[in-house]
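Listed next as C-alpha cells is one chain, alone, in the form predicted on its own.
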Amino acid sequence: MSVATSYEFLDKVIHATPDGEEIRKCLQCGTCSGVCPYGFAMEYPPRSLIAALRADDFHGVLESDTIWLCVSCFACASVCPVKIPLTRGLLATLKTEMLVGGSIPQELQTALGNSRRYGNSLGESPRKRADWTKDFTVPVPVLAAHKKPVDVLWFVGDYGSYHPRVQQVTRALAKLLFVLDVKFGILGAEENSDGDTQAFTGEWGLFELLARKNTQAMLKYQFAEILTADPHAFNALKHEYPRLGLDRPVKHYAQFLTEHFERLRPLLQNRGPQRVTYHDPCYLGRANDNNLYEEPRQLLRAIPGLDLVEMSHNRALSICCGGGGGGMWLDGFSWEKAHARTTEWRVKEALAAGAQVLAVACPYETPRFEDAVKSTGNEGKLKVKDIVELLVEAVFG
C-alpha cells in the first residue's frame, strides 16, 4: 500500500531495517551525495531526499523519476558518519513505492517480469539452467538425479547459469573444483533467481518469492555449505535467506579457493608475464561486513609470473560497475538521464594503471566491461577476465 506524506514513508524507512531509527541523525554533510556515482544525475541523491522528506515534500520526490539511477553499490552508507542505513533502508524502500505507484521504466518491468514467470531475470527456460554442463568434459552432479550427499552445494546463478560470457566463467569454476576433489552438486533445474537484485529495486515480495522457492529446494538435499560465484548470490544467501529457514555457511568461490589454497597453489603455472588490476566488487566489499578485499588478491598474486597493480578507485572506494539495483537491466535509463556509465570510468583507470588485464569476480562484470572496452575504443588493449578463468590458464595452460 502507498503512503501519502512524508512522515509515513518515513516510518516505512525506519522500520525497514533494524537501523533504520538513525535516519532522524542525518547532519546533511552532503557525503552521501558526494560519493554517489549517479549523484551528479539525481535530482534527490541521498542528502537531498532526506532534505525534502523534512520539509514534508514527498509528493515532490515521488514526482522524479531519478532513484532508478542508483545502483545500490553502498557507497552512500559506507561513508555516511552517523551510520545511517540508506542503501537497504530509504533508497530501497523509496524504489518499493515507486513500483506501487506505477512508476517503472520499461527495462526494469521486463526483468522484473521475467523473473517472476520463469525464476530468472533473462526470461529463460528453468528446463535449461543446467544446459552449460552438457557436451562439457568436467562431470557436474545436478542433486535432483545424484541422489548423494555432497559437501558443498554449488548455486550457480542467473548469469552463470544463461550468459553465453558468463558461463565460460562458470565452467571455469567447475574444473577448479574438480581439480581440486570437491564433492560439489547443484540444483540444475531447481534453482531460481537469488532474488538479491530484485530486492534493491524494491520488489520484496518478488525476492520473498523467489528466496522461499530455493530455500525450499535446496532443504531438500544433504550438504555442508554454499559456494556461488555471485557476490549478489552471496549476500542474499548470507544475510536474507537464514529467516527463511536456510541456516548453512555461504562462501563466494574467492573465500572458498582461499581456503583451499595449500592444495591450488602448486598447481599454478607461469604462462608468461601479465600486468592485472582487480575490480572490487560492491557486494563482496561495501555491502557485507566481510569486507572481502583481500581474498581476490591473494588468489591472483598466487599466480606465477603476474603482476597485481591497483586502480586508483580501489577496495572500500571502488567503483561499482553499475549493475545493481537494477542497474543491469536499466543500461539504456541510465544512459539517457546521465550520459555516462561507469564501467566506462573503470576501464580508464584500468588502463591508466597500466593494466593488460582487468580481473573481476562478480557475473555481472566480465560482460558489461567487455562492452565497455569497446564503447571505449580500446579493444586489444585490455582483456576483461574472471579471476578464475586466469587460475584455470594457470593450471590447464
Given for the second form:
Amino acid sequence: MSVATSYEFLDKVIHATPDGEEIRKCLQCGTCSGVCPYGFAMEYPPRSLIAALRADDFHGVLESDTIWLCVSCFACASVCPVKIPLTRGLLATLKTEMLVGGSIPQELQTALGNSRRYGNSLGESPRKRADWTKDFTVPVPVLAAHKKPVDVLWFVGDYGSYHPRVQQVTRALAKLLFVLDVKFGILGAEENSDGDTQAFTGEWGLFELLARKNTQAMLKYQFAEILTADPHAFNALKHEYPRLGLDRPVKHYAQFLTEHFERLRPLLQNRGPQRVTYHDPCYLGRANDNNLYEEPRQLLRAIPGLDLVEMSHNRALSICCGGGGGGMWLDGFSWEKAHARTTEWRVKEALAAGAQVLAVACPYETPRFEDAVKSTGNEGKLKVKDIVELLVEAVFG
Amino acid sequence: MDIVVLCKFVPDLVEDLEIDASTHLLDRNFLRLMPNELDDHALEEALLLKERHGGTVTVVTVDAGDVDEALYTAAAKGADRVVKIVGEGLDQGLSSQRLAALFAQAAGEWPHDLILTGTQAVDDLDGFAGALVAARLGMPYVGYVTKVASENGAVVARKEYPGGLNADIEIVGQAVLGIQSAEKPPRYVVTSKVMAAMKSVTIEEFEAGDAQADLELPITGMAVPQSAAHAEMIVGSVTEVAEKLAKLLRERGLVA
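Having seen the form predicted on its own, the form predicted together with the partner chain:
The next block holds the full complex; its first chain is the one shown before.
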C-alpha cells in the first residue's frame, strides 16, 4: 500500500485527481510556496516538494513532518499558473503516505480515531447529536421520527451539533428557517461527520466510511435539497458524495438564504449601526472553484445599519483560519512548528479595516477567531459572529 | 518471541451510565462498549517487540461489543492471529475472576513466551485481571509496566512505582505483564488497511467452555457517587477576591 520511490508516489498523485497530469508542467515559479500561509515554516512547501520528487528524494520528504502544517486551504492551487491540483492531489496524497507510514501527530490521531469510533471528531456520544434541539423554542424535526417528506434536509455537521459556541449558530439558523417557514428536518443521531476534513488529512478510507453512512441515511428520506452551514460539509456533499450515489442539490446557507432573499429582507430591521468585515471561508470560495463570494456579502449588506468593510485579503485571497486539512485538530503541533496563528493575522486585519464585528460563515471560525481576539489582547474590541447570528439579531432584535 | 495479547471491551464513558436496579449492575441496554485503552498499549508494546525481535503476536478477546472491527484493526496493525472467545452471555459483563478464567484457558492454546494485557481497565481499577491470569497459568506477573526489553535472551520489564521510582525486573521464562503504557502511543492504522484486513483476515473462534471463576463476590448494590464537597467560587471585585484569597491561604496555613 505504501510506496517506495518518488516515481511511484508521483504516479499516485497523478491518479488522485482527473487533472493530476498537470503536475508535470510545474514551472518551479514558487507562487504556491509564497501564498501558502504556513509555507514559511514548512520544510517542503509545494514548490520544494515537487523539486524534491523530481530529484527522487522521496525519502527526505517522508522524513519531514511539516506537511501537517498544510491546512488544505487551496491557496496554492488557486494561484498556480499551470493549474496543478496541488491541494487535492499532491498534498492530500502525501498526507495519506504519512498516515500509512505511521507518521501522524498524536492530536490528529485522536480526532481521526474519534471520527471512526463515534462518527464525530470531537469524541462525543453519537446519541447526543441532536441534543442541541432540547429545550429550544423552535421545533426541529428529526427525520426518523418525523415520517413526512420535507423540502430541505439540513446537514448540521459535527461542530454545529456539539460545539457549545457553534450550537448558538446552529440555533440561529433554525430560527431563520422557522421564520422563513421552510419545511426542514435533520438526521439527528443518524448523521455522521461529513468526512471532508478527514479526507484532506489523507484518510480517504475513513471519508468513504463516513460518507457511505451519511448517504445511506439521507436516501432513506424524501427531500428536495440539502442545506448546510458548514463549507466543508458543503464541499464534500457537492463534489465527493455524488459518486457514492447522492443525487440532490446541496446548498450552503449563503446560497439558500439569498434564494429566499425577497422574503428575508423585509424582516431585517435596523438595530443600530455596526461596521462589519467578512472572512471568506476557503471551502466556500477557492476550494473546487466553489466561488461563493458575493452571496454572503449580499446577506450582510441587506442588514440595515450594517456597514460592510473589506480586509486587505478578501475573496480568493482570503487567509485560512487554520482549521482546514486537519488544522482544527493540530493546534498544538502547528504552534510548535510555526509559532504563528493565521487567526491572529486575520483579527489584526479586521481591526485595521476598522471593523467592530468579524463576520464568518464556517463552524470552525467562530471559536478559532474568538480565541485569536483574546490571544491578541483585543477582547472587547472585536466581536466574532456568524452571518446567521447577525441576521437573527436584525430579525428578532 | 511469541506474544499473546489479551484485550477486552469496557463500558465507554462517553455515554451516561445507568444502573439496573434489579441486578445492581450497569444497565447494558444503554451501554456502549469500547476496547480497553490500556489493552491497546499492550498490543502496541507487543508489536514493537515483534518488530525488534521477530516472533508472533496473537490477539485474544472476548466476544462483546464490536470485537470484530477491533480484531481486524489489530490485524491491520500487524497482529499475526486474531482470536475471539465465544459463548453464551459473554456480552453481559464479566467479573475479573471469570474473565481471567476464560483468558487463561484460551491463552494457552497459542504460542506465548509472554502474555501482555492492560494493567487496569475502567471496570477493573484494581488491576486484577492480568494477575489472576498469571496465577491460573502458574506464571509470574509484573504489573504497571511501561517498557519491555529483550536483552541477551532475558526479558526485562520496567515497572513504575509511585513517587517516580522505576524498577527494571528481569524475567526468567514465561510471564504475564500488565502494561500501563507502551513506549510509544498506540499507532494509527488507516481505515483502508482495516477494510483490507476485513477481506483477508480470518478471526479464529475459541469456545468459552466451562472455565469458571474461583470466587465470585455477589454485588449487593451499586450507586452513582454523590459529590460530597464542591469547589468554592470566590467572587467579587479584584480587590475583594484578592483579600478573600489571601485570608483563605493564611487560614489554611499555606502562607505565613
